[in-house]
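The chain below stands alone, shown as structure tokens; this is the form predicted alone.
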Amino acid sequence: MTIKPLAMRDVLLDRIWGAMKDDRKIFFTSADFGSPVLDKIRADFPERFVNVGIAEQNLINVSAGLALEGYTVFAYAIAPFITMRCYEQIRVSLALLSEVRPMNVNLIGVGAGYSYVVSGPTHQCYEDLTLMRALPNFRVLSPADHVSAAALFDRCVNTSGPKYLRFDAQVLPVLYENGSPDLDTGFHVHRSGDGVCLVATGYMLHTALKVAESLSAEGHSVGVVDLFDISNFAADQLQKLLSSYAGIVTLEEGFRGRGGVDAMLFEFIARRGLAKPMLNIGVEGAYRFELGSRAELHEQVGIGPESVLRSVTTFVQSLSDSV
């Protein structure tokens, strides 16, 4: 059967309103940031519902007191804002009080890279990867469909501590269609092959799938790899996944080269003596302003599925004339 695709915040708001009814631990905080099944929680219930404006350093210190009491928090906002816009109150009231006093914060930021295209460099977000991975205590999940952004409620419920739900604004195609990744392995494989191994989060995983079927076509063997849990994947299992390919590429829809997605792996291959050769693809060190759709931009930037493909055919050949 054929999954309808949904959007992710809607599948999850509608995770949290259900376990609301009997979970009464349970306590959402948006910073002036709707949607409709946001409208059944509030109406529902509103003494466990709190709107603080556009107040996204306000969201922080309310959330966190409200976790000090005992409640799981969830707490809603444009992915830009509630990072960047609050980022001292998250390492001070959130990732450093969490290192002294148990706490859950689920921070659920809508609006992952290009996803508000039309909206511009103010409402789109590269640079969340790399700030909320910075922070020691905290979690970082980036799912690439609704299957999985619905599945990460169970992590959050059931693990303590602070986390950050990167979540694309966008309606994005099913690929889980049997079922949710492991949430414990923190990574899902969608393809096998001992040449080159894609590793993707969030919607560059879609990229990646095209980019691996081209290739496919043209003889190449690819792995594509979904990593939806940055900060605390399966770490023995993907080295032992890693270690049978002859070179890896990363995909982020972030910056590339400022301490994102490739910066962790670069160090975990280092650290775990993998000595593989490595490709990053993600968005150049700058802004833009155009408007365009999604995939124009991502074209531009070099992270469409056309100049990624180029890239990663340059690099196949590049190992092939190593050998």
The other form holds:
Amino acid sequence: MTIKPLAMRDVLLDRIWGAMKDDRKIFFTSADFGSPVLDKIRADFPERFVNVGIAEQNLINVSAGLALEGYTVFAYAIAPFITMRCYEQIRVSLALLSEVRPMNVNLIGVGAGYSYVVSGPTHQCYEDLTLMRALPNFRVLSPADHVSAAALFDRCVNTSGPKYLRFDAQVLPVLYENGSPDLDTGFHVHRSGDGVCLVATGYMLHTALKVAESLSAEGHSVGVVDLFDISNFAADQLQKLLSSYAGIVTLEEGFRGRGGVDAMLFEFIARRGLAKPMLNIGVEGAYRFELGSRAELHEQVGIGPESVLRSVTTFVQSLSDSV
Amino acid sequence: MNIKSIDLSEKAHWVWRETLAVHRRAPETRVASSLSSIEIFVALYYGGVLRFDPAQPLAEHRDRCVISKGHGSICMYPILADLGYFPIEELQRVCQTGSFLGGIPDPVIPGYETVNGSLGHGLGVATGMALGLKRKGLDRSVFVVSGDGELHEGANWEAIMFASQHGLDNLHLIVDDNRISMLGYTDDIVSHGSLSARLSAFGWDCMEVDGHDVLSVQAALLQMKANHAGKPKALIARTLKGHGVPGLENAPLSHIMNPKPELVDSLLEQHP
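Output block for the form predicted together with the partner chain, input the form predicted alone:
Expanding to the full complex; the earlier chain stays at the top.
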């Protein structure tokens, strides 16, 4: 059976709406950001929904206050705004305060990477993985399709502490037809091989799978891993997995070389003594104002399937040359 | 403790002495802004305004007191110790290794609700608490003590607009209006003009009071608390930074000035 692709936010919001009737601890806050599914929450639970207006700093602080009063809070806004406009509120009232007092606040940021295609660099988001993974006590979750996004609901409700959910703004093809990944593991193996392992997060998992298909057709043995929990994955399992490959490629729809998933994996393999050659795929550190489709923009900055295939092919060649 | 039996003026004087003594031992603490807020805290904690239980600092049925001007609340150390939140001997160890009483108070201290080292966060979090209490149907109040300087932070005004929009009449903002920021008088930096007029324009009920007349502060707070007119409430307490310390009182750079130890010793001797 084929699952119809849906927007990540709509499926999660639908789970939240479905739970709010019985779980009276759930409170939903928005910085004047909506969706058709959110209309159901607003209509059916007006006492536990509040729109703070275009005021992300207050969104965070009000959500923190509600959480201190025992509510499980979902706070909802566009990804760059819910992370960067209010970063100090996040640091002080969520990351720091949750060190001392139990609180459950789940930030839903919509618009990962280039997913607001024509809105330009203010609405696009290339820095959030770096910033949010810098905060202790925060869990950073970056799903690649709506099935894995919806599965995060139980994790959000049942696990205390602040979390950041990095959601794509577009409807993406379903990659988890057979059910959601194991959330405790934090990553999911989509393809196995022994040459290079493509470790991707969010939208870039789709690119990684396309590139792996092409490389496989050329006779290369390629693995693909979805790293959807940036902050809390099964480290020993990932080490064991990566140790079986000749090289590692990281793929993220964020700035390259600025502390994102690439830096995390660098640090991880260094700390674990893996000493594997690594290639990092990400956006060069510059803001761009060119208009185009997401696919065109991705190729312009070197993270589209064709660009990645070229880069990975060269990387694979360098691995065999060095043997 | 029988609150009615307490002479608030005497208690405020004791807190003033203890605050100076803490600062004498721990000069890293901000003394000037801690001297302007003494009567506010004394009225809140000894004047029958706040409901609290030192044995259960986070009991559901407490009134919430969010101290946004964290650095300027060193006077709360003797108050909390006196009320039994922690042993009074802890006052000897402020800023020392292993103590939980730092240069800027944190919520590891029993009685502190939130993180306040960075200014301008308390009101927003308190607004969320006030909304949460309303939606839970719990008849408890939230008090926020803020400096006037930190009202330069724009996030406060997001919260101020939000609180009136939602009719949070369980929310009380007390501004320790000493009119001095770090580098001088707020009127010379970015003037608030009349805070009462500004907050009233934003839909708040406002009162003003001499912030060093502890009985007037108490009366104003009790009156505010009893007022449930569907509006958030603010008390502008006109205070003096460095209150009672010659050379420090109302000095434009008092925030970063430390009175000489000999001066503190003589003040403590002169004002037993």
